[in-house]
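A lone chain, given as structure tokens: the form predicted on its own.
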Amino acid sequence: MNALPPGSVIGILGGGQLGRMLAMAAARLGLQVSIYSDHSGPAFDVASSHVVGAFDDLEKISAWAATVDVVTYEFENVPLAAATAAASLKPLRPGPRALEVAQDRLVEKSFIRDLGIPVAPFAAIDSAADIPAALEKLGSPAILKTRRLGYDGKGQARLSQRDEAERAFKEIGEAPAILEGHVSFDGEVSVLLVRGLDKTWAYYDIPDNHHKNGILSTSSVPGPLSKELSDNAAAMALKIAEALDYVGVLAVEMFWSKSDETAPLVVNEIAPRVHNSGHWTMDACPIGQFENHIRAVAGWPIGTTARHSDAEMTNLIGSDADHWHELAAENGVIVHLYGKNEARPGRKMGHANRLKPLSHGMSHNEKD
């Protein structure tokens, strides 16, 4: 296996805070860090270089691909032009596939479906006149999104009654989307599975996870799952990464429910890359996600999983980041800020981790 020796160079797709403290963790490792992205961002201050451009400057992305050993990207809407510009020189890791599938969430609700894993009741919807029918077949409650760029609940509509049907297409802007059949459930979780360049995986313990306005608030583990039921999961997310064949954390957010013996666990989407709902790894851990992330792309063993105590991850979103002193001053708090010179709404600024003595002897992923 050829893995980069320390003083390589990581070049990372995206700018933002995932890039940031991937950043951080490869500069542990002795590993360098290139960014490429259309703004300034979080990761500019702390990588080793950084290269300003357009993401459809396919010939300027090439240019910076030619300057690092392997390439990354720290979100999953990279153009995939730009990607596969980048693995045109060097190797690219997740793949442009595993793109593909989560850009599109027909491709992806589709590509999961028929991997034989439940996911919600869904129909392509491309325009208003689609959406009476499919919410005949898929019954109500139903929520409408958008196939591609809705994030922290944007490009998303509820609705209930046929003739909500034009009133919920304007609102996600009349885009090309998907309607989604109502799943009931009892909580959210996460599988963290990180796979590496020989093909070793191993994955986090799965954390609860709460939503506010839809986007995450708090992740916490333990989570609610139990030992098999957390197998499953894993098995499920397993099964994704091996059909992408997949380099690097993935992230399979997923609904659980008590009573339903028959799908437990219904997949609601795919991330590549290291996701929120694991930066409670990064204190609660010998390794963390964003540390696997690198080994794993770097072409290093991947590394333990298991976690030294119990966690809750709390985003700081907007305004709550205007409390850090207070924070600060907790005990068993550990508070990452994300350097961004501006606390508007609904924006993450950064997140704090709260550690606690671990409840029982051995994580869930770890072997009896």
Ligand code: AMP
Contents of the next structure:
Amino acid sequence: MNALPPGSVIGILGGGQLGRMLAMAAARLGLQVSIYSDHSGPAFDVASSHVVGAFDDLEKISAWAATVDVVTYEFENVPLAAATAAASLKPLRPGPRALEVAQDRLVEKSFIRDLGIPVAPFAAIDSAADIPAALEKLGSPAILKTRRLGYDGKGQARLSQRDEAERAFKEIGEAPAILEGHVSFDGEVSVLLVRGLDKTWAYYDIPDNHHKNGILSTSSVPGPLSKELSDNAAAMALKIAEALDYVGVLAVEMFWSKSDETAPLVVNEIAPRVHNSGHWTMDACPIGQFENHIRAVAGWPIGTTARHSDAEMTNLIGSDADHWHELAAENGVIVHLYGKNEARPGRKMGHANRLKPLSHGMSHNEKD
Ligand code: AMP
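Next up, the form predicted in complex with the named molecule in place of the form predicted on its own?
In what comes next, the whole complex appears, and the chain from above leads the way.
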């Protein structure tokens, strides 16, 4: 049904490393990629074509969209007007509603909670004066997060007492925010679910994610969840995907707690795109997240999400990437570098996937 044949052009809004790896996966299927971005980026090296233009230049975006067969995006902060302009000309997958929800933490948390899925308790904050009452209700410590444009722990401030309200609100740039109650957890996991145009779906084994300085450091499989909890996590992600009429790879980040029997899984946030915690799938699975996203948006059958190996993905942040030679020499390590020329601190320069033989029948959670 409606599958784009080889030779078709996938348009990607955004030109970062995710766009780069999507373009490489598309090439394997004989599909072309055209990137639209407001600056040159890692995807430009490998895409068939690219256009540099502002995301508020709707005329330019429309002209670009006219040259492609389907449009997707590799970052969730694509302005809604840009996405909608593209969507008026060509199918946009995932659709604009997924962007709308993922761009605003208040909308996102309310949307997920209204689906009956556990999230951290939260309150809307429009000024520092709203904080004391919210803190009283949610308990301390709490985390103040900007509603928009926060990532990798940016735009966040922790606080425990009402007299810290002004300081915390200043720290996040005095922007509209939410205050979240603190969730105690044993681990952080993420569901990487793919849903096709024909509504078939599958999810990858759920990785164990560790962060350093607010940035994802490692993701490994097998993760900590039992088969039963994995299925519950996937059911939550599927509910979100269905409510968004989602097509493509959806990442759902969750906190996991061993001792909390009523809510062992609490959703933290969603990303309507391929996700860093799924980079191990490129090498540990015959069909990784990038190919499955391309398959979904091109209307192709979803590929298997089974894996053939255990894996640990380590992000190469800033100067970590200087060790490319040692990593390349290490047995069982697959190095991915994004072609960025300046290794600024905190910048994702690449990742390394360490593979090991599959342990104790933990492969996989495929569903359709
Ligand atoms: P986020 O930007 O929402 O992904 O938050 C960055 C990191 O802060 C998460 O990966 C968690 O480690 C931590 N964090 C965020 N929200 C909470 C919360 N409500 N309770 C406890 N830890 C949190």
